[in-house]
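Below, in structure tokens: the form predicted alone, a single chain.
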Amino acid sequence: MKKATKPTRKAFSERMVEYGKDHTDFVVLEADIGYSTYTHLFGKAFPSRYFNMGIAEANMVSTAAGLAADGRPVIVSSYGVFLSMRAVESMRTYVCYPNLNVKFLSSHGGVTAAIDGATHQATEDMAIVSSFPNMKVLCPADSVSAAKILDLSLETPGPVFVRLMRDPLYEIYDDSYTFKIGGSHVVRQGSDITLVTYGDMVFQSLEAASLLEEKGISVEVIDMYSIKPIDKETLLASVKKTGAVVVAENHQKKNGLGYAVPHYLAKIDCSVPFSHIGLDDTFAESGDYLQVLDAYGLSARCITKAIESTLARKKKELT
């Protein structure tokens, strides 16, 4: 890992003013917070395909139907508590029930968003959006996967639901590698538990995974960018392989990724065991974002004391 120099909201924004130079068919609108999400550069550069449609992000989304009902795609960009929680109907019946191409643009994700407040922090966005038919749900990690993100999710047809962070965090991709809906990259190889992650948790979970090295126990990391759909084939492999899974995520335990984990694991009789890093029926506190994650479990330490009792769980099921 390497320190980030711009946060996944921006890089999202600029890939699409790239983007936009080639590919002339899509708009993008704003919620009145353009210069927070960064898509005011792409305002700049084409004022005539860049509209703010004020603080009513219903009708900003009704209004993306109405634009994609030809098949024009459309990106729509606000807060994700806002996109996911005063847009739902608009999101659900206007846009996934016809399959509209209507890409979301969704920033302040999580409790990275944990200076601003339960108000501001997205921790039930992805139980919401992924429970919609039709809905393609994803999340990068660092600035390279957000800009390549931003092609697959305009690529892609149908509606796609893209979680982005804050604040810059760290970078651990390059441009080698490639983004897929379904799709997930090993971070970091092991063999004696498999840590299922995604976005910011994505590097809480690599320093748990340093950490718990230490004490001789190897941690096998999944970035799960793709959360809806999930990549059965790569999770299940890592499973077979460790014999025991832990999701760590930015969100409500409650119907996120610590659901569809589990959920396809039971389907195929694929009993092992399983611990879940997420909020516990709780909302965050306004605070540093480390501090914040500290206090309510979503932490590198205590994701390194979940791996120790799931493990700990895996050798009495072995004796």
The other form holds:
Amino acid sequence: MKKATKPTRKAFSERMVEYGKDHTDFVVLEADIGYSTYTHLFGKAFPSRYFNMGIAEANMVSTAAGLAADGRPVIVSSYGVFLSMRAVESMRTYVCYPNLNVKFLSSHGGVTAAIDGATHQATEDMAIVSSFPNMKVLCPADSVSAAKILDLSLETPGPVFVRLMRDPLYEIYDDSYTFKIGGSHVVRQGSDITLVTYGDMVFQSLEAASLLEEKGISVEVIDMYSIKPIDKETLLASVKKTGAVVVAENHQKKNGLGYAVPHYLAKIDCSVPFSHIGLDDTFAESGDYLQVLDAYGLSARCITKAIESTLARKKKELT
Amino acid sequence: MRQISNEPMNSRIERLEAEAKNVRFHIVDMIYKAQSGHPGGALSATDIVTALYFDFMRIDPNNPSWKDRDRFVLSKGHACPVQYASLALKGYFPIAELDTLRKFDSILQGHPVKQKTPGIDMTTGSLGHGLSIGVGMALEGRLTQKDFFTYVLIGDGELNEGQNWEAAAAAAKFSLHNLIAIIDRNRLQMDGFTDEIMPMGSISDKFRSFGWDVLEMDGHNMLDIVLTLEKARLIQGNKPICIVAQTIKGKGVSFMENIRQWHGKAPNEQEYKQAILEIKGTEA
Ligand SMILES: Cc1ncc(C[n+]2csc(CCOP(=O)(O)OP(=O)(O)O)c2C)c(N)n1
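Having displayed the form predicted alone, please output the structure of the form predicted together with its partner chain.
In what comes next, the whole complex appears, and the chain from above leads the way.
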């Protein structure tokens, strides 16, 4: 896999500038972190369509609701912690409830803001925003998908939340891939177990799959970039084939993708061994990103362990 | 009762200026070693925070949770190296700990965390909460009939957050004269100058109209800082007190002063050496 030259936050905002040339209707609101989210590029290209609202996230999102009230598409930008929590009621009651055309550029998802500490780590964002009716939730894993998901979010009516990452990771896709609401991609085929993941954890999952291959374990990895709604078809087809599933996410375990997946499988009486990688009801802390991932059980190494123990349960059930 | 300092003013100012130099050195040093952190806003607040920790606040480094201590809330939590340096120099923890800033398992997190660092009265990092927390602490002081002051240091960009103004109204309503808000008026926020990103007009007028007593000072003139802080705690009113401090972001390191890019960036080796030379007058 090729090391990425840019983080998803940058790829998303660069595409925003390109897309803005042909689509002159949408506007962008920023909350004083435009050099970090790279929306300043849009501001430079289209000064009259760019509004820096200062450090006032709740005001920004309610303002977006006003701008979007007659249908105008609006992108609002900040870090995940502030968008999903500081502006949460504006988001729920004034954007999601009236089903307005507001897109959330939400950077520094999960513990990718590792070095800044827990105050800046968006580790409950998926749980919070996924619970709002009308909201769609996406998380690209690399810069190709980030750029395509910019288009997708603007072409999808209603609120869309896009989780982006602080650090450049790895390139997974080439330009031939397409992305849709409720879509996913099988990024590695396998037969023993299904590993469902998104965002920066796609790379950790692929690493884990490679490590396990050496032990003769064949892992199928699904990039569930559409966290709400999830791609049930691909999930079910894979689980039927493998008979076991692990969800790995850079998020609290509670109410994340690791709740949505088994909830769906249980509803259709598909009972298979299941494990969940995520923050275990704890705040993380400052430190090097990979070190923090490992310390909180989210690294490739930790995923391999979870897969092995899940496979052991699968064997037991079969005997 | 509180003692008025009987230290001769000259030596008091000299002592504090020397201490501020020391704090500046440690700010740059720890951010360099971490290769991460926010030097600009830490350096603009250095002289104020130094005066508070090394002169004004009634604190006991051996007893960080002493109920009678003055409280300090660094509402602009990203500037925490200034507080970490002050706490270490006061003896709350060994100075060597500063080398662990932002590293895994450190007591010094990227933003202040109450339960990890001795001497931190409240967790901060998400801007715009500190003044509300200060209102709560000042109310607690009243409930427990203690005479401690609560100092809250707030960024001028941070004042964009509407919650500050909710807190300002509450503090006035409850006549919290034991609450002192200090605004670090360095005229920069993250994306640029405050006047361009979100103009706040006259901060003094705003607080005054909310029912506060307002003082102004030069946040880098130690004599002015000492006289103003003295005045603030001697005011016999029933209003909360706001001090607007004119400051320079990056103060003390010429190439960082007034430059947006030094909001959240660590110096490289060469920049580090030059910064230390400027602060100490000798090589690192
Ligand atoms: C609620 C919230 N929004 C955004 C940020 C990101 N952020 C950190 S510092 C900063 C600028 C702060 O400006 P100011 O208050 O003037 O501080 P100073 O310039 O003194 O460092 C921003 C936007 C944050 N920490 N919290």
